[in-house]
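Here you get one chain, nothing else, as structure tokens; it is the form predicted on its own.
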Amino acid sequence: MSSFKLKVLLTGAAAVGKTSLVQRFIKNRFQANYKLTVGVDILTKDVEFRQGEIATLSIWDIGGQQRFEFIRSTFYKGAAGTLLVFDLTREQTYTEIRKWLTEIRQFAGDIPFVLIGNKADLMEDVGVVIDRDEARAFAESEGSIYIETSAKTGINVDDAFTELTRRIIDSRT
């Protein structure tokens, strides 16, 4: 059975649900009450990307805000995949996903990524405010994928980190 050891981020801007994505990743629960990732947080969890093929993950659950942006550079290194995190109710968040992937590729190299639209959950309270066509669109011009997520609901939350590890594997073989 092979197994693979994979460094993935958890990048995008502040309070987009990062953390709360990770947390219901890998021990399936949701806190309402946020709290500001200082730096990085580090993670493990084994993934079946396919039928007995199973990958460790070290998920970096890395800090969004500006003032974090100085030693944020330092966590991409040796990152295989990262998923692009973005707040489905905030608009500013996903104008800014290009920014994101820019400093992605300049400190991690051309890395595999999934666009997430998170917090898909508080959609019915405030309308769509992002053209999800567009962020479909954008994803795929850039050789990826986008799901949309609800770390409040669990939804797709599971399939965005398969889906992530087994592109990174097919990139490399």
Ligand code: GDP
The other form holds:
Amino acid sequence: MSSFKLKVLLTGAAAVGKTSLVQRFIKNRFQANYKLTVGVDILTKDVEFRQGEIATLSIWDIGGQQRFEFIRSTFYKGAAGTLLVFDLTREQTYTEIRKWLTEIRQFAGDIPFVLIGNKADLMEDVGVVIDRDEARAFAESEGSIYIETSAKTGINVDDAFTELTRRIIDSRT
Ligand code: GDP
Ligand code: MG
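For comparison with the form predicted on its own, produce the structure of the form predicted together with ligand GDP.
What follows is the entire complex, opening with the chain shown before.
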């Protein structure tokens, strides 16, 4: 019954938790030690982005091979939106967000994204290493929003995918 079929991407630096977020979202589980993603995994899930309105997401999760141009063009082609993920415990992964956004726009155009600060469960132990207000302001200045998630506890993971889906649909109607 779902009429929307959307290709969505997980983007962001290595080991920020892209694969873990997809696993949590699709299978509701978490593993402390994932194998490195090799190539591209594509997983499908229906999302009720508003009451009674369903979209089928095909979620593309890429490994480190993203640097190869031919894989990259396949990955980005036809993408409707992306979760752009950084790791709340590693500042460098946040600093690289702008580069990611430039690449996304270069290959996929001006698609909706949601900025994700992942590993929220570790913040208590590690302390705050990024300016979360700045992250929020940056997302808003790019017409987006900022959500903090944990693939480990599951907090806000469904919301992140649902919010992205809603933004994609709204950008088209
Ligand atoms: P990817 O390279 O972006 O796909 O990252 P992975 O999903 O492979 O995760 C990298 C590492 O971070 C793995 O050891 C995960 O178990 C861990 N990880 C991912 N998300 C979280 C999270 O929300 N909290 C914690 N504590 N660890 C996480
Ligand atoms: Mg991965």
